[in-house]
Amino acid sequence: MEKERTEVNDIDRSIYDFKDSEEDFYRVKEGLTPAIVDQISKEKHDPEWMRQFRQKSLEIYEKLRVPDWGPDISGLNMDDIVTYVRPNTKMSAKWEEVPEDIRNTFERLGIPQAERESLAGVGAQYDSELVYHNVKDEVSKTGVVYTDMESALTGEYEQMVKDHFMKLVPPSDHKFAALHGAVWSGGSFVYVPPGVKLDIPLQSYFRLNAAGAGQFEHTLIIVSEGADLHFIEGCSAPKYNVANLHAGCVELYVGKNARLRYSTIENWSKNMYNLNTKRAICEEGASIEWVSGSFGSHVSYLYPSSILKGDDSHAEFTGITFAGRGQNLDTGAKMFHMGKNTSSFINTKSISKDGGISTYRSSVTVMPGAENAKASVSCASLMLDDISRSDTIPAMDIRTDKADIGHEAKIGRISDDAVFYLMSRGISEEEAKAMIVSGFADPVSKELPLEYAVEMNNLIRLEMKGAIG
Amino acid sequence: MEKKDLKVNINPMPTLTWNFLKLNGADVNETIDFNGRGKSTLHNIPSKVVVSSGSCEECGECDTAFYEDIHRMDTGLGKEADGFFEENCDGILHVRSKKNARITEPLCISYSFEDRDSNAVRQEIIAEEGSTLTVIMDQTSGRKDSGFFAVQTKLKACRNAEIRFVGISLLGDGFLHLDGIAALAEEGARIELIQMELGSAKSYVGVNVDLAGRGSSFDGNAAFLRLNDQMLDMNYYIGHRGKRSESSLNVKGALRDRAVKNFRGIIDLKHGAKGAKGNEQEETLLLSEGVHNKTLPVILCDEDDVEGSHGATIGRLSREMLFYMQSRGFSEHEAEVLMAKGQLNFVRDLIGDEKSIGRIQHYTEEVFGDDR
């Protein structure tokens, strides 16, 4: 009898891999010049300070070098990237007013349904601009502001935006932060007033439809003292034969005793360079929780950072990365302990298969004076075949004696002993291996909202016919 | 005396990470008054061991096929630092145990210095097929002495051979110290490395291990103590090429006052190294507010049928342990000293040579005695 081959399927991307026509869309020319940056600024009706900020960022971009560490990004040529593509529609608060083809896209991705069933508010970005933004009335009445960045920038929250915009991730941080500062467009602004606790999440979904385009959305969230928010971000794109670029920026300000959970399922297509920057700062007693699933992209550089500035603040990062054929995903987290009695916890899982490269990279920095800091890092990697690769590069920089830092990491394949044990209990080899891989991902999937956990389980679903590895 | 510039990037990482961490390598920029002074002696040379030294033309040992592959190997200090040895060392000390010679007594190499001595040496140690060889190298000077000492050691354990190499550094508090090691293990061979890094103002230790042979193994144990403004920069690279090769690395130590330590430990499970296992553990005890510890434990994995793991524990003496010891009548300071000694003694006791252990004990008593 011919032995059936068992394999962990690649992620089924067919539900994401559809394209709409770009007829009538507004596009700037490919490449990056001061004139293009001014053109974007003009199209977005920026205030003058923002126009100047963009130009200054472009100057910084020109001076900075591409990273000399991490995956190769030589296939990314900024001269070929269109930095601004605006669909031929205005932002709406009603799905019916969104053009049909774009609405269909989001329907297929399940966004309107999710909004009806389980979300307090939704923002949907298509290429460079938001096409839909709505927040439930009862949420608005609590004083929560959830709007697109452009409205926030030109409306009553301009000063708040000005005070916070790229203060946490300055354009000088790295080359792609500078790029973002120059050409950013779209994204969401969230303000949660003191003491307001949202029981159900807000969600933004980012869809990049245009070939050869970049998406540079900016997410700015301010959670005031004692408030509580869960924000979900999802992203996808169809696959093209040219490189696409995502260089978004997320800045999260978590006030005294506030809590923010930021969940992301990233499922960009495999021609995407995902060079995203995410950073949170926590005041006294505040808590940031990152939940991150990285499944898509050709190349990813993604390391959400938490600055524990206030005493007794806390950060957690729970992440899973699945690197398949043609993917080089470099993911992880950074923790900076500055306040006293701070704590951080990193728990990550990586799966590599079919020639995929997965790299876990992290840093834990404990500054002088961060007395009684506690940090724990745990990372595990699973290799599903011998043509893939998995690297683990965690760093710890400890500058005080009053700290307790623990770290552990493991790399390996599915244990033969575990499979044997399960088989001795009457479970087939295929089922046993499926159970082990599911169990491996379980600590992360259980942290995700239900619909995302289901999506993630689908993404790494095992077609148990044959042998893994 | 001759002024020599030592401007090199030392202990480079095989794979880079964020530059802000300043762990991708160490930039050394020193000018050394190089006088070639210092004393070296060999003790306990067993009959089945060939020892030769002098310039390469004189000794002829280099030309034998044994050395060909290790000549090509870099030490963990990296190419730039290795270049310094080539430029500044006249000859190489060769030690070779003959085929199937089971030598139980350690051969001892002692380098001793006085204040302002500076020197650089190269040594190559080979255990021929089926032989076992233990070499203890100690480096000493007066506690308050300054100077420079750089030592490059290349080890090769041929098929089913075993090398035990012990390096003990007790140089004075003003020394700049470079200690580069390259180690190659053939099929079934075993290399054991024990290091005590106790002296010097600044030390750079770089170890590059190539587990080339099937079933080869490396067992590394290192202990360190850094006080006042002392600095230690460590780089351990363990490459697994051979099937079923195994490695273990344990690094333990303590930092006090304003001491600085950087540790890089890389396990590289290369493609084809089926059944390989690599493990590294680091424990660092932090004893003062002003210390600075950086740790970068890396696993590179290009093969599925392998196991790689690492762990690190960095911090102060646990509150529970302190409470327990205080309940037994120890002061906090005494408890910390006891625990720091415990870290060192764990590795020291592996040496198995009473003279060496006594010398280390004397040194640590003296150092901790300064507190009284």
The other form holds:
Amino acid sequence: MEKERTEVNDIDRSIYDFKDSEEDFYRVKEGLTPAIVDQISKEKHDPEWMRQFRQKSLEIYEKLRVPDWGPDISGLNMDDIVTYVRPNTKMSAKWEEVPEDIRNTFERLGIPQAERESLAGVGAQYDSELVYHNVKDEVSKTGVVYTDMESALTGEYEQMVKDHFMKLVPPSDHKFAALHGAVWSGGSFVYVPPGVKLDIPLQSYFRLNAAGAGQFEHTLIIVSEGADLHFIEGCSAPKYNVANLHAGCVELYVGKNARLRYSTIENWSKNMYNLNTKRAICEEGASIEWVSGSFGSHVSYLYPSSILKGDDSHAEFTGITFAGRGQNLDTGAKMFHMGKNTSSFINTKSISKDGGISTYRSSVTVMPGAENAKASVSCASLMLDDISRSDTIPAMDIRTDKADIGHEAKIGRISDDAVFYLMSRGISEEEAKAMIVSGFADPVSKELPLEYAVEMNNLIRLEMKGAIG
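Coords for the form predicted on its own, given the form predicted in complex with the partner chain:
No partner chains or extra molecules come along with it, only the chain itself.
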């Protein structure tokens, strides 16, 4: 522990909360100051350019306003949020070396089992740090790089990180992007060499376990020309009676004729403010596919964006949102057409129950040079009672006559006849409604690997019972 003790002696002790001993300190204090940002940078062993980037992001954060549209986030007070929480362990490539209490948490979530059965590699983050990271040997031999962001930043991939980090999502984009730039910690770095096609997915799982804390992981994926990757992201947190914040960032670079599928299952607790930013850029002939299931958080602002820069590039977004009691989930997708013959497709489903509010918000932009662009938007809402709410807010900015654009929206309720039919076959009313909702969500679940589709259907059943809180 000598190295740990030296680090503690070197720091400004006033910005830390401690446990029982110096070696057991685990988090900076609440709030956000230049000193706290510098201390996070020191903890992460940042190169000087990243330390300066953090401080510049903090300056931008202090100048930008909180969004005045969408769900109310006045209950989020950054003075009460801890921006860095370090578990008392180091990252390991061996599961048995992860501390037992953390290992038990991830085992309940099925992480090691999924890794053994169907994944090419796994990263597991607990609060602000990755505690486990492992890639199968046969994947490493292809030249695929899958590591944590800090290792990429401070190792041989520093220049690649510098060339791409927050170039798609600049800190000036919005207030919480700037916050992320200042205090980001953890996350995944993936590089897939030209022509390499992975047959099984990589996965990162993020667990925010500390009360009153924020998680700010950064995911940077670079898929080179002609390569193919499926990346899965899972998120969860226990429920506390204080606000938690998730303001991560995902940047996806998809090279010429490459393909990337990015799947997410989010099961945040209902004290979480989920203000995540995700963006992809596609070169000529490239394809990005988003698959998203959102089942938690008190408030969400979540709109994965695709920039179709290259000619003949393509983007798809398939998502489902379940808003229950006390939830206001504002979700959707953005498509930005720049190249010729580009195409995009958005298919979303939302479910509202027990007074939950679900808002679908989309944006499709077709630039003047994007001739022969095609875009289709379909959103469907299912309301399970008369006290819930569902809204659709599509925006389309079409700047060329040579484009084919379509949009459809519909809203409905569970059919009493369908429930009666299932009940007549010996199925309970609760189970009948859960089956109908699962069928409604099928366009998303069928796009997921089997074990994740099962997880999503289980979450739907728990939501129907009001068991997720």
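The structure displayed is predicted, hence computed values, not measured ones. Residue numbers count along the first chain shown, from 1. Here the rigid core means the biggest group of C-alpha atoms that line up within 1.5 Å when the two forms are laid on top of each other.
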| query | finding |
| --- | --- |
| Threshold 2 Å Cα movement between these two forms for R425, core superposed | yes |
